[in-house]
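Below you'll find only one chain, the form predicted alone, shown as structure tokens.
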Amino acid sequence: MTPLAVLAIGGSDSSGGSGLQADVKVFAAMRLYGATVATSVTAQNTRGVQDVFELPGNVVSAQLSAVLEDLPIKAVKVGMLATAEAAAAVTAKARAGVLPNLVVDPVLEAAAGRRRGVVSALERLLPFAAVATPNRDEASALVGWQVSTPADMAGAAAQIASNGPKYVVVTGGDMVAGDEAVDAVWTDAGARFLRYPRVQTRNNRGTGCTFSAAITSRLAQGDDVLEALVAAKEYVTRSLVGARDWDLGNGSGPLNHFDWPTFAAFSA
């Protein structure tokens, strides 16, 4: 049979645990198949980020153009631009309306994300997002102002809601308070909480990524957005019990995509 195809458009992680390394392990582990387009090149390992070398806006439309010119795309997930004109070229391609399910995971602190160019590009692509995921500090520089606790995440949700997604996540799972994972979601009917039990690991790289690729893939293979969301989170919590005891580099470890011990057991 042939697999449903989606679409990671973000930057390259060399370390494997992140960006579009992590978005195309869980498109495999979900049975897709993933094409990509890259918006930046990182030096980076669990420990952090060495150096970006962002690619330019023509390259970036180059690359949306010959992927969507051939295959039969039915979800993309957006993470890291970059530069304004990798945002732009992306806003381009969703205002053609050829961007389905998008899902938007705003990645803005791995490079110069903070930069007021590309938080403004970044705000004219949201109106086309079926779903946005930002993390709390991603949330405090789209709305302005300091996100910090879970009512305050139900706000900014709502906020960056009025600008066009219809549903917003503002995800909580890096506060350090807490046996829960507590995410804040904005829906045409007001806000409510996703709550998860928190695992204990510095085994922890790529969650972000991870949770808005998920919502991706169920996005394509039909659920709805709520269901989706659940699905999701059910995965990055199963992804971070997975590796919970792997040692693979010196800092924030990768997920296990793939709940290795199932797969090595279907295998035999």
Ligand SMILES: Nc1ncnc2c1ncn2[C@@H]1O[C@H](COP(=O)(O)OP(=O)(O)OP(=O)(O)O)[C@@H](O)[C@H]1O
Second form
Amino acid sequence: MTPLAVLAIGGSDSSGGSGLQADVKVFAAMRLYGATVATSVTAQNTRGVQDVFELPGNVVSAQLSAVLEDLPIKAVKVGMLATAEAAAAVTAKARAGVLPNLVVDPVLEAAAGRRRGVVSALERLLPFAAVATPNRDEASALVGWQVSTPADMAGAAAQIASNGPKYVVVTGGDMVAGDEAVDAVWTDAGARFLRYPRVQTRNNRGTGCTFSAAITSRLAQGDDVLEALVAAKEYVTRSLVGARDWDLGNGSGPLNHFDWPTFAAFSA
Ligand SMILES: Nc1ncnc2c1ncn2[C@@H]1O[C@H](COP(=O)(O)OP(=O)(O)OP(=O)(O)O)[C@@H](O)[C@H]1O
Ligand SMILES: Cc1ncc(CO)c(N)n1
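Same protein, different form: I have the form predicted alone, so give me the form predicted together with the ligand.
Now the full complex is given, and it begins with the chain already shown.
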């Protein structure tokens, strides 16, 4: 049977733990056919991002057109945009109505000197998104104030939703206090929280990419947004559990996207 096709737009991660490589692993785990549009090539490993090589806007546009003119894409995920030009190329396609079920993970890691330009370009893309998934740092950049507590996260999600995306999830993976990993979700019926057990592990590279790619996958498969969010939260938690004992690299190691112990194994 022909698989459903999905598209990830973002940066290549040389170490394979995040970015487009993580996205394609999630799509494969979900039995989807994944296409990719690269906005940048990063030199990074489990210790962090060493360098980002941005691709010109016309190279991003050409890849987008090549994929979208040919493949029946059912859902699209946007990760690292790297430059305002890349963001504009994506926004042009969104405006043309050819990016269905659009999930935007507004990655700002390594945007460095370009941060402000990328943030304004993201603001133009967000109205076309079905879901946006900033972490606390990215949410702070989008709303213009420091997002710290769960109440702040809910407030920021509401503020970002006022610029278009119907659903906004502010993720709290970096909040180390407590035994839960808490995300704040703005829905058209108000704020709610996703709370799952926090996995104690140093192997947490690519959690954000994995979460947003899993949401995209489930939207392609026909879930409504809230179902997709819950399924993605469960998937990222299991992927963290599955890699807890892995020893890949000296920093924050990658997740296990494919086979995990049973869910009970980490709640016990
Ligand atoms: N140790 C953990 N245990 C359980 N869930 C986690 C853990 N770390 C992150 N998560 C979950 O992973 C998802 C992604 O959130 P996170 O805040 O880590 O994204 P991010 O900061 O964008 O990630 P990235 O490092 O890829 O940029 C959220 O649902 C978050 O709660
Ligand atoms: C390419 C890429 N995309 C996203 C992230 C965020 O985790 C990263 N570190 N690298």
